[in-house]
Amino acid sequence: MQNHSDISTRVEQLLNKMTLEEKLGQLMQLAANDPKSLELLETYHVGSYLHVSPKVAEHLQLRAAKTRLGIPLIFGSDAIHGHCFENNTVVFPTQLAMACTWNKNLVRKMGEITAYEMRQCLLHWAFSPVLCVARDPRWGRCGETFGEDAWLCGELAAELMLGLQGDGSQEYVEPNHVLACAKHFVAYGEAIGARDAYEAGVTKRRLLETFLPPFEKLIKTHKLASLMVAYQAIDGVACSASSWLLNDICRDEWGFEGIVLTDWNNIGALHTIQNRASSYKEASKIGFESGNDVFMATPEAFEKTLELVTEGALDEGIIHRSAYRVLYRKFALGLFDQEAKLTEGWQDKLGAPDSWHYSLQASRQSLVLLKNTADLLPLDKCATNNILLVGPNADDVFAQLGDWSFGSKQALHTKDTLHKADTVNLKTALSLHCEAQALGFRYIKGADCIDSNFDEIALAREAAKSSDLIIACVGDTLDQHGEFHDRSDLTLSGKQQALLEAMKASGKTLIVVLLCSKPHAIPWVKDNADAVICAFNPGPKGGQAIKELVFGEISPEGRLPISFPYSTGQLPVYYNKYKGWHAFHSPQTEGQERYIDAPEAPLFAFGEGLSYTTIEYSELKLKNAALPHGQDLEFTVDIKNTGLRAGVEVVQVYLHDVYSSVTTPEKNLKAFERVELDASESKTILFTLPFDCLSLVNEALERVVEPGEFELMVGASSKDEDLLKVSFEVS
């Protein structure tokens, strides 16, 4: 077992023997499905790459052993959730859905498998967790995201990296583990109007105050091995050539040791696209100076490199210093004391049953129930003969799994026969059940997300006549959303909304199944449908976990961790906003702060969900109602399951610093427990804030807990009617 010591040792050793291009090789990572780059291999020494199959890996690292020193190779992959660019493997609902289920345990046992199948492929570091926040839906990579709350996302994506890459209590990275890579560092869902990469007006003490924390938190508590630099600029900085983010944020201040790695072509992109630099060369400069060490595909630095270094232009030792990082890595994941093949009978460790039922875990949870008219569901299966399934997102792959699965364009994927058989559609799966128990079923599209010029709504007007339920199964597909793909517009694409409103004509039951990939504005459904469900592409078993839902097979464990919008118009509905709209003013708008055509609420909101039960608060009591500084927040809150079957309950905690020397939101997430209740069963839950939770960021940019008064909240969503609510005194 190596120690830190042991691998440092051997790192220096083999610095010492290396020339300034093999060291700079080490920090250059290119695309392995470009058959110019891995020309490339031995010329420019390169030490990483992504993009890669398993045995093109197998070849690739035969190739590097026959170099100069045998540096071997570390290989890269988006496994977002889970490895999805491989036959076999096991992929899992995407962030978002899994951020539905508010179970730390499951997110990080996505991890663990996603971390063993990848080392079965000999790919070694996983570009997750995305700790981006998503506060406006009209951005395409939404999906990607854990939600729109920081503090959520940093929870979450905590629990994910432990998973990836064991718990950081050791120097090496064991076998069936990887390096993680935190990205996109940092504010990359902050964009101006939604536009992905484009410029983000994000102060530093927004920086400081939201955003950063999440990061800081990896980094400090849990030995990040990496994270990946985002592509946007903020404040007319890009990220990429950020001293302060990268050199005094990280390294500095929190004591990062890990690698920085820039995204998709950053430093070139601060030529050709931001304009920061006039050259290659002078982009090369600005990136390793402001604290990059492997720069994604941009093989025009390493010449332009080299030739900044030969002139003096740039200190040598920058690079020393990266490759020392990089090789550091690769000695602690083993890399250059194991063989770089293929074990035999390698793709039959994939896709274990066990791994299997994790992801069908996952996607039971990640259902939300959002509407339940008369507690229509689960269904009674006497009162339901004959059902009707229309919606294009009833029947399709793509829509289902969601981003960064083997229809993704990033990776250059095609929509080949990847995951196709492990996948079970709504269409499947409402068809298996109702011939099991002799129901009439008939599947009918109706309408298309992309073709706005398919229409089947009269075919489904007409099987309606005959039916006694109708199940809509709308939303977006893979071509709607995910990088380079925002939205202008929320509303429901193509014929849908005409199909919903010809089904809801018929007079019929209407259950509504929003599979997505993005909160939508569907303020029609929400007050038409008889019940609706979210499924946040609810991963390969999502049409089982919706079937079993809608028939009472499961009950409905899942919370809102976005709020969906009213219209397009209406955003932003994040729920920790602050004070001060002047609309209040107006009697148009009732005392409200909102727009004058909009409600002031969200549509749905943050933490929102609803159970095949019900569950009261009650007795929410501090230990100190004046709290001495320093002194954590203790305090207790009862809950009751007052109905007839089990459930579950994610209870939240919302802290508000009533009066203080900076702005402050009107609430912000704290703490949440997810609690399983039996009917009639009783629990009183305890909590413990560390004060830290009570802090902000001051003018001054200093993280500080200000004297005063402050107000806690505890229920089952963050809208005000579900939250109990009592004042407390840090002195």
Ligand code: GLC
Second form
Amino acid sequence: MQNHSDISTRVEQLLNKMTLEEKLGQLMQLAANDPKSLELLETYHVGSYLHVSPKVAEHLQLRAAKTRLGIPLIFGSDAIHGHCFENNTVVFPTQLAMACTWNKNLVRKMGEITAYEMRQCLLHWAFSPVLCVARDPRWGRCGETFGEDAWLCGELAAELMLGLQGDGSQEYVEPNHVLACAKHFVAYGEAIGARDAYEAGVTKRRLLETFLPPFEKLIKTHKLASLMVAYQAIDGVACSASSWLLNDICRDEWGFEGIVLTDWNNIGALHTIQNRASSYKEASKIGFESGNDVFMATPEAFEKTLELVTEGALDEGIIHRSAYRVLYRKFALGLFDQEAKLTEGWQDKLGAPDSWHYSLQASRQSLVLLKNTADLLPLDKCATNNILLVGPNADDVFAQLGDWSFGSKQALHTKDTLHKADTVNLKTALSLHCEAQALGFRYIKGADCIDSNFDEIALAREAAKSSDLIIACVGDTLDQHGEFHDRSDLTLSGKQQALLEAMKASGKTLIVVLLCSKPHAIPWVKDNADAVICAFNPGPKGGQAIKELVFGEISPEGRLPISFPYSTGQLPVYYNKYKGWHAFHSPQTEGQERYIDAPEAPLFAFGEGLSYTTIEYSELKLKNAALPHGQDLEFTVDIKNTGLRAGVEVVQVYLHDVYSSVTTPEKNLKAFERVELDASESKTILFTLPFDCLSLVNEALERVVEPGEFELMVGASSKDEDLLKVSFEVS
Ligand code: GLC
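Based on the form predicted on its own presented above, generate the structure block for the form predicted in complex with the named molecule.
Let us now look at the entire complex, which starts with that chain.
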């Protein structure tokens, strides 16, 4: 296996042979789905393409091999929840759904399977994990994140990165692993009004305290191979023009040695959108001097940068250093040491049954039971004879698979492949079940997510008369979320709400399955459904998993990684909020921090989720009620399964710095443990938190732990009523 000096020597030797044009070409990443970009390979000495199909990848590598130095190409792809842009691959539930599992091992497994299948398709660079924090669900890209808590996002992203990259060594990426690319750097989800790529109003202090630490963790502890720079500006400075972010923080403070890749045409946008540069030439100078190594989809920069270096307006050393980073990764991937050809029977290696097993596991564990009146679920087999299924998302593969998958706008070369063969929707799963159990079954779509004129409510109302149970599968579909698709209204679209009310009016038992990409404002559903199941884009096996949950073949294990708002206007409702809203002065709000026309609490809270058993917490005990400065925080809590079925509990640990020099959230998640308990089983769970988890970033932008009182909270969700509390002092 090569070591660092071996690779470094090989890179330097190659660089010494390269012309300025050839070095600069390594810093251009172009889109393979644009024919003009493919023509530029030889003239611009292109080093990388994205969105490449296996056959095109093979063809492009052959062309690259015939160039003067035969430098192989590196191919990137948005493999966000599996390598979804190829036929016969394993698609997983989306990141937000994976976050509902709170299962680190499963997230890492998704990374491993994604990487393996990418390499079979001659791809080497996964534009994943997404480290964005989704604190406003109006944003189109919520489903792509691990939710609203930055710390949890960092924990799960680290697992996904390790699954993608392997053991995280810099010098050698195993043949079944790829480069990870953490994105989007940074605070892309903080755009004002949750408007995609719009100005983000975050301060440097909040960046240092909340949004940068997850990236720092992946870089410092796990050897992240690359990161992708966000589109937006922060406090007036475009991320791709921020030398503070890319040079001072990333390189100088964190010692990052990987590749800094821009998002799509960030450099062009400095000129055409953010008006930071008066020309592509000025934008190219700013882009390289600010610390971007590779420009995605800005071919204009090639000739402009050549001019800059030739005129002495840009130091050639910057180009040399960035080309070094790209070539280093190409050597580490072994691209110079193996012929880039599709192996015999490469397609047979995709979609292995064992891999699909993990996707099904993820679908099952991603489901969150939010309401279960009178323990309606799991359904008693004898109590149901005729099931009516309604709702558009019981039979919509686009809704079920979510963004960056087969139906997506980006999957141009596989748009025709909806992976139908592997997708089991709720309609199919339920009809097969009812057939096997000799139960009556009927499906009526009833309403459409997009088409407000679509109306089969009368038909559904008629069918309800002869049914004794109604399951309604509603939510959103692909055209309502993803990049460029933010929403101003999070209520159910089309005639879905009217359909639900008609079903309720039938007087029959009503189970609502919310199959969607993000939290919706559904107070009526919470009040009127007998049971509510949240299924964020649950993946190809999602329909099967939901059926299994309804009939008790599996138990619900999911917990929300993101809050549901009572109304769109109630946003933001993320759990780790600050105090100080004057609303508590108003007699109308009874001393609560809330709008006069909305409750204080979200509709469903971060960390919330029911199971088919009951778990009791007791005996929260600190090792030290007076914690010496610098010492780890150790404590235990007892949990007991007081129900009749085995279950999984996600024990959540929150901290609150009671008095601090800057405002701090009322609680912040700092640890969690996924615990399996048999009926009547008790366990004592030990936690040891590093002292640093008590820290904040003060006004002087220093990360410190301030002495004084802290509160430790442990329980089943972020809701106060679910938490045991104990105070302690830091000396
Ligand atoms: C997109 C996205 C980014 C993606 C890139 C390449 O616009 O912002 O997440 O990796 O372009 O598809």
